[in-house]
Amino acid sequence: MKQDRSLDAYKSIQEEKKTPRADRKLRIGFIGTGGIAHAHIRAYLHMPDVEIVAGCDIVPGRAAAFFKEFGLEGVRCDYKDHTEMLADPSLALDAVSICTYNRQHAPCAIAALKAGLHVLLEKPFTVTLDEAIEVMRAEKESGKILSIGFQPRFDENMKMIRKIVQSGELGKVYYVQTGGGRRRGIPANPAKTSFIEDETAGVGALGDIGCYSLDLVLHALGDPKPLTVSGYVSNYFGKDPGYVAYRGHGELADKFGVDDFGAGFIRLEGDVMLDFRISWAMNMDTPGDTIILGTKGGLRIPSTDCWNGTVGGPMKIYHEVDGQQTETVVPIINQPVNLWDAKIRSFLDAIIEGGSSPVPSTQIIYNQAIIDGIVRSATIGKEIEIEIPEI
């Protein structure tokens, strides 16, 4: 019975909530219409009180081809770049969402902040800590809405994983495990190297599926200021033509620049050490579940076989009950909602209601700080301080 009465403390009634509606239909527009835009646009679609009337690609004719393959009509894409579209005052628009490659997130959201649109940025936050900065000072100016890209908050199972470490029930929490990756997932073919060279993506299994890991603990924790970072990198796996996604296509390990494995310790505020590892490729089928120590309890989060936002199967949480040594099963949460119409609606609503940011820069900021640190540190070889300024 105490148990139930356990698990019973972390459970919280649903409320429904209500959709606002604006007065009008959002005018949206892109910037970079690749690979990740086509999550945005079918959740776009999926909301009556959104049209979107531009998009631009620094690709010619890859925006117009997209608007095509989702039927839309009379969509304005015949810019060279976001510059232009933005300075065009006959779109009248709300928001953009910007769906570039990481080295142009920064460049792009600064000029929408400074335009006076409100901005959704797909993750990572983007591939420097000074970028971010920037960033975020342009959107102090703007007084517009910046929300980051991470759908794996409306995750019922990730609030949960929250819920359980703000409730006390582990205790003070001094040490974090977490990361993930793929055994054999380097995302890269001839028609695709954006994400693997250092032009283009910056950072590579760091910001595409490492940011993820790293929101999942930091957010669950109350999302602490990280102090320092020990950090290392390798792409050993990138840079073999062996590499058995390149079979037929070698060039690509010349031109792979970022990192395939990253890890780092990290020492964050409230005496909280880090332990974090992610991977495109490694020999291994997972580098571990995420397990979160406390003095009262301990969290265990099963890793999945490929990083995708959510947990690879029912937790438990190891404590005492009367003296004696239980496990309490936390079971899957089975949601119907779609994270990327999750995602997508908050950002609309809190553009209506004049809201804050879903996912806030203030908070995403620490995750940017350890990617970059890590980045930093492996370079030179030593532990580094992480030094945030203040906006």
The other form holds:
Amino acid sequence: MKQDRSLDAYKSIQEEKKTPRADRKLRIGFIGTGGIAHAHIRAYLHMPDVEIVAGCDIVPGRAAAFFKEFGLEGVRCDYKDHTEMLADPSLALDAVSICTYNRQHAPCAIAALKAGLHVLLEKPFTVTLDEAIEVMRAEKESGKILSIGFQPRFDENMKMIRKIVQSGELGKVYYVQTGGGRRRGIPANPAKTSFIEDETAGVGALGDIGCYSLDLVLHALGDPKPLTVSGYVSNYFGKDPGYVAYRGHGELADKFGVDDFGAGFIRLEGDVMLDFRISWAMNMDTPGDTIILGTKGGLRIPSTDCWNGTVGGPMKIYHEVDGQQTETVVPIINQPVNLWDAKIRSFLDAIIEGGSSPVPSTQIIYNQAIIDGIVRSATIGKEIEIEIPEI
Amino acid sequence: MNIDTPGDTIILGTKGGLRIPSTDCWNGSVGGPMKIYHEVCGLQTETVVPIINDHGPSLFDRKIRSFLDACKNGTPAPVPSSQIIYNQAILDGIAKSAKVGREVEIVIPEI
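Now that the form predicted alone has been shown, please provide the structure of the form predicted together with its partner chain.
Full assembly next; the chain just shown is listed first.
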């Protein structure tokens, strides 16, 4: 049978990513062994070139129980805090995953970078913009790699959003609406209050889930600098002792000290307006799809509650073809990629290759600046200008 | 714009949220039956607000009639400037703010 060579171009080519192997196993430590650490460790355990060497948690016994859960009884975890663990030279760690509550993100990241370790830091970056700047200074001085959470960056559908915007398919983008949130989704119960207390969390829905949709649109737009923010926050649901999901534990309302709803109107460099809102709880199913408006096309991305994985459904490009208004559906890309494996692998590869951070602070600082800006603006009831010093 | 609609109108409150199906310019009626999202006996549910079909005079006839009645009876303006001034202030504010690239404060003097 005659072969049509031109069809070869349409054969799907399996991307053979050569995963570089270190000449030795990378020695990994954990700072914080609570909820999200489980996702980290499962991914690390899929990697053949990793040895989990140590871990610490300020809750006594938690680190030991965590490693026991994964059959890693030999891991060193008899440290009262990260300072003690980082001071132990016998560990010879290469890197740490930081999975603590928000207010410990900056101190632990700075300490780890100063100790000469590469750092994989969970989101949100920090609580305040000032903290983020301090971490970036420590990062610069250390010369080590700092990568920040955001596993959706590795999702093919989320990557497609950036491809569409960057390709020029939408023309000049001038207005973006994003966010999302849950109807009754405050992450708290009597045994877990670190997400809702000001002492541990510092920021609520904005930092917990707001950062994800902010990253989606900021990265799609090419990481433009935010210029001004007019923000609003509220906590009507968190402060209500009768909030249904507290299941009668009204004391959780007393402990609630962060935002359960945040909204902002943000001017971005390049003459783009960003309209953002996020909730842990609200009397609504969804505040709307993410929409990106451009001069040549508009993209509708079906909403999900927190954007921590993939899109909520097939996207649509609204555009004009031969004078007719029509929509082009962007099919969902079904991929076998495990986002957590990809996140961990990208961090390890950057360490092995001496490459740049897969999710760099130079991008995430803008995300943090917006969250910080919303809180500060809400406090004074006026727009604020975002200032990020030279680092 | 290159989209069908930027979204429904939503009004969020501490006890309920109202979704008003979008229309393109809101110059008449709503885009469909509204929904109140609220909690009843600990469950999240929605209450549909049925469309009210009224077979009376057209909206324009009512607008003119209300104006004529106010003139005849010496009653206050049906759609008074003391309310619409806030609407105008927002539109004016958007234009001014867009021009300077910063938020503007709305100042309405005593009249």
